[in-house]
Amino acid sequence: MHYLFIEPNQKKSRIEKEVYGNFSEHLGRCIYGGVYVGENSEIPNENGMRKDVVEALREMKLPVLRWPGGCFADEYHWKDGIGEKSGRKKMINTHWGGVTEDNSFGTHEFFELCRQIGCEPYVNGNVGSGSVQEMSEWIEYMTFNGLSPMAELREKNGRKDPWDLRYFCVGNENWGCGGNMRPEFYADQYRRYETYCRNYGDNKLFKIACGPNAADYEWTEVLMKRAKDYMDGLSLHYYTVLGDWAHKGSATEFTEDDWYGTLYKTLAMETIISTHDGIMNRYDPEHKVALVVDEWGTWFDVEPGTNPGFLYQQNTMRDALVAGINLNIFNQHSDRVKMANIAQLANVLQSVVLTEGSKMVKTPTYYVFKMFARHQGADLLASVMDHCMVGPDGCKVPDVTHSASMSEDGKVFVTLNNLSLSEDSEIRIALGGRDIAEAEGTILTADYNAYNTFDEPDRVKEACFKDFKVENGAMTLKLPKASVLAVTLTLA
């Protein structure tokens, strides 16, 4: 038997909404067949977005969306993706898989996606191949409304007033495939393009610093010394990879062993964002400066037979494990981490949507999004619970990993995942000074290597849980191995 200890009258810090995000890429098949298709498709959309895509999206809550990338980010040029679809300038996608990008999807068609969502946009700006004048005018374009040349060319381009813009991030990996430059040199040219994204009537922008990647805690040391008091956020990257970037694995095809190490490989995000808060609490205590874990998520092998520069891979209940571990992490470091955006939203990496042709499926990560939605927004509470290690040697894992909030209606939300293979965890949840009424949740289980198809879309998907009792003001269940669960208290 486990024991849960939750103290509802310790509230931590809040859990945002942002910290749910997801990110789209001009990659493979994300933007392009993925939420996007054309006005004149005959596939079901509004204005060229996929209606069953975004239907989807809004059911999951999805709160926020990065684009356009990514490594795509720094070699895209926005004024190429506006003005009539017909004469938009055609280019080569060096970085994924060498396809032509004809810029159908641009700037008017990204807010256009997430007014339909009803998320939050955040625009990646380039500066590995862009110019500060460009990245300036891009803001210009997007969030100025008066007389000036952009504000004029976004009317004549079909759209008189400015979109409300809030992240805004300069550059993305520019310690790699934005530029491959020192963090002492991008410090300083983050500070002189972040001086030129300005904040036009009310329209105030939270900007973000390219961070490190995983535990390069140099360019945090680095970034935090020269440029803090010039960011909002510091970015963070983290893959979750189970062998060597050649030789990542099969999404599905995997063992006992596998299973452990990749969830073993997902739970060092810990000791990342608690190493790298280490190093932003020297310079920044008052934590004014939020880390932005804007990509994270598993990166296998691409499915046999599919483009190896689309980076398409299926997704299985060892992925929704992974999201669950990551998640509760975040809500657990709530007081620094205030946005995190899986990587991707469609067809690519862990994404939560695949589709092919008309066809759309919602993968095992969907789920696990959609069922730890109560958390948004929610007060993150004090709590501890015990564990046992599971696994082989070298890749031991605890067996249950958790977290709990409370909403404004005053209900507790607890979300857990069990790691194991091998055994059901009994869990006995007590909360400090107050007595749990009723309870409901959701949960999410099936074989360890299960996933959804095109023919099966519905192998792995939330169901109903019952399987716990009520008593004394307690509650205990009997927690599934291999599963992620969701269950909402009321208070007595």
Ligand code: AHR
Given for the second form:
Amino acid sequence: MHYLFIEPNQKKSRIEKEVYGNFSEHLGRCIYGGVYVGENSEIPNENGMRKDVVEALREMKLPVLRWPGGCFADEYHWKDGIGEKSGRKKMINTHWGGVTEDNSFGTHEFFELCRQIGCEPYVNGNVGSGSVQEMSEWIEYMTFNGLSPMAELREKNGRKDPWDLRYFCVGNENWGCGGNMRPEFYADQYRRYETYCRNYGDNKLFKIACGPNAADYEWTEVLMKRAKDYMDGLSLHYYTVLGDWAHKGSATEFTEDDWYGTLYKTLAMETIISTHDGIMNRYDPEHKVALVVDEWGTWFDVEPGTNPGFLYQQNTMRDALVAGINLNIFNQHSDRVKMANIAQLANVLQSVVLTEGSKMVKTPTYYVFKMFARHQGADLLASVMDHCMVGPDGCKVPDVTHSASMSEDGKVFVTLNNLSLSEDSEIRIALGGRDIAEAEGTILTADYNAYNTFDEPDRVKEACFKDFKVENGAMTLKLPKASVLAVTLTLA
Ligand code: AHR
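Could the form predicted in complex with this ligand be shown next, to go alongside the form predicted on its own?
Once more the chain from above appears, this time first in line as the rest of the complex follows.
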């Protein structure tokens, strides 16, 4: 038996809804085919956006969407993606498959997509190959309300009113695909570019600087030392890669050792965040600068027979556990992590939906996001839980992970993962000084390598959870092996 003790009177930090965000890049079939099919498509759409995908994202309560990249962001020139579609300049997407990008999805289309989903837009600017003027004019185009060259251009392109834009990142992976810069050089570039990212009228930008690659702590040190006063957030990218970059392993064909190895690599997120947070605490003890984990998730070999530059991979119960583990880690660090964006929305890496022509499937990862949505905007609660270590030598992992929050209605919400492939877990949940009156929950459980296909889209799906008792003010439950659970507790 495991014991989870939650302190309902010890609210820690607010779990911002943006922690449940996503990322959509001009990469493979994420934008084209994944969310955007064009107004003339036979696939049901509204202004070119797939209705099935938009509906799924609304249901999942997607709060924020990052665009246009990724590596693509630092070679994207926004003026190529506005105006009459037939006249838009084409470009080569050199990072992702060398395909021709026709720019039919641009700024107006992105804001339209966010409007339909009901989510916040998060735009990533170009530092690597773009100018200060280009970035500055993009902000003016998107947010200035009045008489100005960019506002006039926007109106000419069919949009009189500016859009609301809060989240803006100045470059992407500028230590790598965004210009191979040293942290000292980027810190100065960041200060220069952000100066001209103006706040127009009531629109107040939340400016995010390009942060470290995984455990590159020097990058964080230098950025915090040289530029902390000019930023609201610092990004962090960490992917779960099982092997090395040349042999990442299959997304669907894997052994039990691969399962544990993947979860072990995922749990490194805890150390990575804690260490960056430690560095940030020295420069910013008041937590004015947020950590924005704007790329995370599994990265496996592409599905056999697909374009290697398109990063298309399937998604199993292993991915569901990766999502559940990471989301619990972000919740537990909600005093510093204010946004996170899984990579990516559709048909790329750890997607929440996959599409093929007019068909769409929701992945196991989708259900985890949907099940965890109640944490959005809730207060993290202090909690402790015992665990034991499971898995082979060299990649032992805790058998269970969790987080708990309280929403405005006073209900306590708990999310749990069982990482073990062999043991169900008995768990007793008790609260300090309060009784549990009622409980309800949803569970995601299936074979450890199960996944949804276009022919069998419902093999892995959330279900109502019944394997529990509420007695004497406490809840006792059985968490099946390799599962993810979300329970809502009503207090007496
Ligand atoms: O998500 C795929 C790529 O991973 C992004 O374009 C880049 O930022 C990262 O290296």
